[in-house]
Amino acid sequence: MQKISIHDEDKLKEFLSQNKIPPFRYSQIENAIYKNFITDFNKIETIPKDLREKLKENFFYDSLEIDMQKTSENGQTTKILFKTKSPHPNPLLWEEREQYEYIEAVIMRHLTGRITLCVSCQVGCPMWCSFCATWKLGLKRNLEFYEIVEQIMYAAKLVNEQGGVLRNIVYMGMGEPMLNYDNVKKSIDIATAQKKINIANRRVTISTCWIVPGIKKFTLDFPQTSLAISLHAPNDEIRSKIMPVDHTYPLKDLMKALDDYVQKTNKRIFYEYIMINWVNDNIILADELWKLLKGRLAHVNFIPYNPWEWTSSDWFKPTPRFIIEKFQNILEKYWVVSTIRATMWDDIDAACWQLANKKD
């Protein structure tokens, strides 16, 4: 019999029922896992020994292993490289081997005391955004919901051991969340459940390349959860050159879906705008940007471009700070709120769009 993740509440409750185990035992197991961070069935002392043995035989805690963990020099950021096993894709090999897949998560400790985790939802990414390191991996597969939860649990336990509390989760790591919607949804449900990880819904943010059907489902399922849009250009012409998704979901379709989201949730949307010199930082685009967003509940995050491995010196370059500030000043003039995101973790290749399973 194939073992089941201990995070699968439905399967665990079904197992307890089939074995005529009282329902209150689930609450004890749940408390041990999510509140006490116990990761060994033998150490759940609130349940009988025979139940512990049954759990060991039928369930598992971790499908991920820690391959590498690295903290930035200033101590603010920790990048975690997780390893997961899967069957080798080529059955014609003369001997049976194992292939390891890798995903990354990043813990960010802000100077305000807020601690945020950036999680991955896919192995690789299918979006082919030209400024992002993850695209070179391609898409290998979607992560299961429990693989996303395991990232969160590991980070929450680590932060707890260091005397802190994980307060925020952003789905901004490897992968496009809206293309793995069901597993992302289930992971959010676990992360925000009061008796489980207990992250407030408003402290969870989903970042998408504007997959319109996913945004529509998200609006209905998570009215309290925050939404971030990878915008990066105020028109289809420029955006389609750096983000192929624009050909499928043009700007007019996106803005309609976002207007519906705001109407139903009354929540501000975060628009991410990576600043790439001579690509999307012409000052004329600042005028297009404020015209696009004026009157909408919007907050623009200007993000300095972070070079990554294999970036050519003749290819993308960061926009100078003074030009980013000019963009910000123009938006401020027309009452469009914006910030310039501080880059504090590029020394360990953990900054935005640098996640590419690099080990050193």
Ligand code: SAH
Contents of the next structure:
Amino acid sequence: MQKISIHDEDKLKEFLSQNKIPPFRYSQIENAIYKNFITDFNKIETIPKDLREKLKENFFYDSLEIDMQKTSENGQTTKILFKTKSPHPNPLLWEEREQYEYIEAVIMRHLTGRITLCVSCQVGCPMWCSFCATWKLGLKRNLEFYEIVEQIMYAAKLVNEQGGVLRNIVYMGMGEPMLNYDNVKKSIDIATAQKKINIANRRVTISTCWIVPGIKKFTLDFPQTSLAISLHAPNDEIRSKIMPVDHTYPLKDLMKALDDYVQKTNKRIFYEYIMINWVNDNIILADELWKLLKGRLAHVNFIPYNPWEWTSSDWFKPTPRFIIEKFQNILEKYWVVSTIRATMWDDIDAACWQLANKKD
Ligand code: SAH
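Hand over the structure of the form predicted together with S-adenosyl-L-homocysteine (SAH); the form predicted on its own is what we had up.
Now the full complex is given, and it begins with the chain already shown.
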């Protein structure tokens, strides 16, 4: 019989009721897993031994294994490479029965004391953004909700052991969250449930390259969760060149969906703008950008482009800092708020967008 993830609340409750186990046992298990970070069912001492045995027979805690874990020299960033068993092994690779896929998560410890986890939601990505390393893998599959939750639990436990608390999650790792909506939704529900991981809704951020129908659903389901949009250019002409998704959902459709989101939620949207030299950093674009965002609840996050051997456009270069600052000054004049994202992970290749499977 196939085992079930312990994070599957409905199935766990169903199992307990079928076995005539009183419902308070559920709370004890939940408490042990999420509050005491117990990973071995044998060690849940609040429940009887035979129930621990039953859990072991029917449920699993880890579907992911840790393949590698690396912390940057300054201690600010930890990159975790998870290995997951592919549910669809390639029959042509007959010599290797057990096939694995790799996904990554990154813990970022900011100088302010804030600790953020960047998680992956797909193995690979289908979006083909030309500056990004992940799509080179193609889309292998969606992650199950529990594979996302396991990344969070692993990091939460690690941070806890180091005396900290994980309070922020960004869905900015491998994959496009809006294309794995149901699993992402379930994982957010578990991350934000008070009796489970208990992360405040507004401290969870979904980053999307603007799949419009997904944003509409998201508005209804998660009015409190934060939204980041990978904008990267203020007009369709440039955007569509670097992000093919723009052909399907041009700027005007996106901005309409985002205006609806802001109207319903009154939440500020984060607009991510990678600065790539000679591609999207002509100073004229700063004017287009403030015109696009003026009057909207917006925060622009400029991301210095991270050159990376796997990107399709090897000639892409990061924009010099002074040009990014010029952009900022222009936006500021028109009351559009912006920041420049700090890069803190250079020595370990752990930028979220570099989460490509080097093992392939
Ligand atoms: N698919 C989602 C989430 C993953 S990308 C999305 O598009 O938002 C997370 C962020 O990293 C996005 O803003 C993405 O555009 C950015 N990014 C990708 N490649 C990058 C690179 N080489 N340098 C800097 N930022 C990059």
